[in-house]
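Shown next as structure tokens: one chain only, the form predicted alone.
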Amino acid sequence: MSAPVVIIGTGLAGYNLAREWRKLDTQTPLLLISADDGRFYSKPMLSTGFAKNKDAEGLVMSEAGAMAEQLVAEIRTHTSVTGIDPRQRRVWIGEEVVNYRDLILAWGAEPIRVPVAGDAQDSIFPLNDLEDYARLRAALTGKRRVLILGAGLIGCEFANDLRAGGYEVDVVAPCEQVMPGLLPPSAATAVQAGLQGIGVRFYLGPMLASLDHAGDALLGRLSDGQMIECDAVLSAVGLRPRIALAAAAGLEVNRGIVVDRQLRTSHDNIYALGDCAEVDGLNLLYVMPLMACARALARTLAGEPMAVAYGPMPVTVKTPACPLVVSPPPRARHGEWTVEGAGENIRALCRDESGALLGYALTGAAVQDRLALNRELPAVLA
């Protein structure tokens, strides 16, 4: 039998690539390798589960067995690849050798972990996948107080979701505003006000210095001396693309695994997409670029080489306390922000010297302008 196409990773990147490719090729053997249980779910839905009172099972769309049948594939779960041999076109699973026709790295990114002193390190939960979500829900059984580390997009989404689910929420982050680097200050102020309006408490500036058990609860000490009682800590301080195994195999890496516009790495027959990939210098941790990559790479794997392109890619942030849509200006394009509106209804536009729209941040009622503005936006990667 011919060597299979091998996809490492069964998140949105791996499964959507497999689906797109199977539309074009139903015969070539396909093997997916997953470090977890291989269940298919939508990762963005993790930050909606508490408000909907859904456990991990409630977020699952398909079990691994059903996905294997749908994709005419073999799916190996709870399996970790330990090495890649690009010259011989094979991967290692412990002592086992698996040959491949083409290898696709879709293993995502890993949570950044920040050191925190104290005896309650085991009560700090990253939330990057379905199993993480299940662990946090289990830890919060019968509990009500959550401290979130990080005020970025993910931290704010979970703050809104947990508060809507009935939890007391404190957000700690060493920054001056929410979503720094993504939002202009006016839009950040609007989102923070919206979240505060539903009861989220913010501690912007200090860091969590220590976390200790205090009876049945936890006691967090901030770097400015403030104390916060909680029952669990959700860490949302960011993600780092997984590159170690690729680097060990001699693939070119930078922030992510470096790939060209056809998503090919520095070695033939090895590709990467999703959170682990750096496409033409861009490492975008969002669903829209991932889907564009899946469609393009499926064509390439089917023998019709296709370069990926990113059109305008606005991001809808799940903070219903203050609706938010943002389209950051493209890299190397400089412009000036203008702000209209007040309170939670902010229309912030970034335009270049000629008046061309580069990006926007819309909050509250201003999000209704997104469709008209999207028609003016430049492509992210033309």
Ligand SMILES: Cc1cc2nc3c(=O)[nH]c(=O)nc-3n(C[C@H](O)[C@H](O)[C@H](O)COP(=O)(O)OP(=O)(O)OC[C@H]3O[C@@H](n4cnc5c(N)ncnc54)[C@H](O)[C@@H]3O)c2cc1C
The other form holds:
Amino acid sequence: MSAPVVIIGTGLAGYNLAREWRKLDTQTPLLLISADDGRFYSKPMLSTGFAKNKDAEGLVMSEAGAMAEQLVAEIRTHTSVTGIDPRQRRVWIGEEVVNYRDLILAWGAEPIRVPVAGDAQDSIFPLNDLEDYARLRAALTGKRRVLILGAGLIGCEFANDLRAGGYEVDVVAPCEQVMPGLLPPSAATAVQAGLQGIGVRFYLGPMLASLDHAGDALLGRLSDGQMIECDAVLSAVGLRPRIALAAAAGLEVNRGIVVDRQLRTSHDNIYALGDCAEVDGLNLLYVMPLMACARALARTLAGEPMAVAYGPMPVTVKTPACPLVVSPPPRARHGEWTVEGAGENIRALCRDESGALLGYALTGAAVQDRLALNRELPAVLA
Ligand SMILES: Cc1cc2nc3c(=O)[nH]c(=O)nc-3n(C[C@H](O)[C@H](O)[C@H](O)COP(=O)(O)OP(=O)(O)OC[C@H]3O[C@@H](n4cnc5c(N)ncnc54)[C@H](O)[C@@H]3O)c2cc1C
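If the one shown is the form predicted alone, what is the structure of the form predicted together with the ligand?
Now the full complex is given, and it begins with the chain already shown.
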């Protein structure tokens, strides 16, 4: 039998690629290999689960078996690829060898861990997949207080969601505003005020220095000496694309696994997409880019090479306490921000010297302007 197309990873990148490709090729053998249980779920829903009181099971859309049937594929779950041998076109799973026709790396990114002293390391939970979500929910059974590390997009979404789910929430982050690097200060102030309005407490500036068990609870000490009692710590300090195995196999890596516009790595027959990939210099950890990549790569795998293009890609942030849509200016395009509005309703626009719109951040009632503004936005990758 001919070697299969092998996709490593059953997240949104791996599964969407498999779906798109199966629309064009129903015959070639397909093997998906996943370190997790292969259940299909929409990762963005993880930060809406507490408000909806949904457990991990409740977020699952399909079991791995149903996905295998739907995709006419073999899916190997709880199986970690440990190495790639590009010259022989094979991957290693421990001692076992699996040959491939084409190999697609869709193995995502892993949570960054910050060093925290103390005896309660086991109560710090990263949250980047369904299994992480199940672990945090289990740790919070019968408990009410969560300390969140990180005030970025994911930290703020969980702050809103946990608060809406009835938890007490403290956010600790060593920055001056929420979502630094993504939002201009006026929009950040609006979002922070919206979250404070529903009871989220912010400690911006210090870091969590130590976390210790204290009876049934946990005691966190911040670098400025403040103390916070909590029941669990959710770590949302960022993600790092998984590049180590690719680098060890001699593939070019930078922040992510370097691929061209056809999603091809520096080695023939090996491609990458999703959170692990750096596409023409861009490592975007969002769903829209990976969907565009899945459609383009499916065509390439089906024998019609196609380059990916990204149109405008505004991001709707799930902070209903202060609705937020943001479209950061494309890299290497310089512009000036102008801010209109006040309080919760901020309309911050970034324009270049000719007046062309490069990006925006809209909060509160101003989010209703997004459709009109989207028509003016430049493509992220033309
Ligand atoms: C809480 C949260 C909310 C989000 N909300 C939004 C949103 O609202 N909008 C948006 O656009 N984006 C959002 N994102 C980002 C978006 O969900 C991700 O960009 C996307 O899901 C990444 O998909 P992926 O398939 O590349 O990676 P992953 O989903 O991480 O999948 C990686 C897969 O690879 C497997 N794997 C890893 N290593 C190996 C190995 N060695 N061998 C075999 N398998 C391996 C894993 O088990 C997994 O199956 C959110 C992210 C989070 C965490």
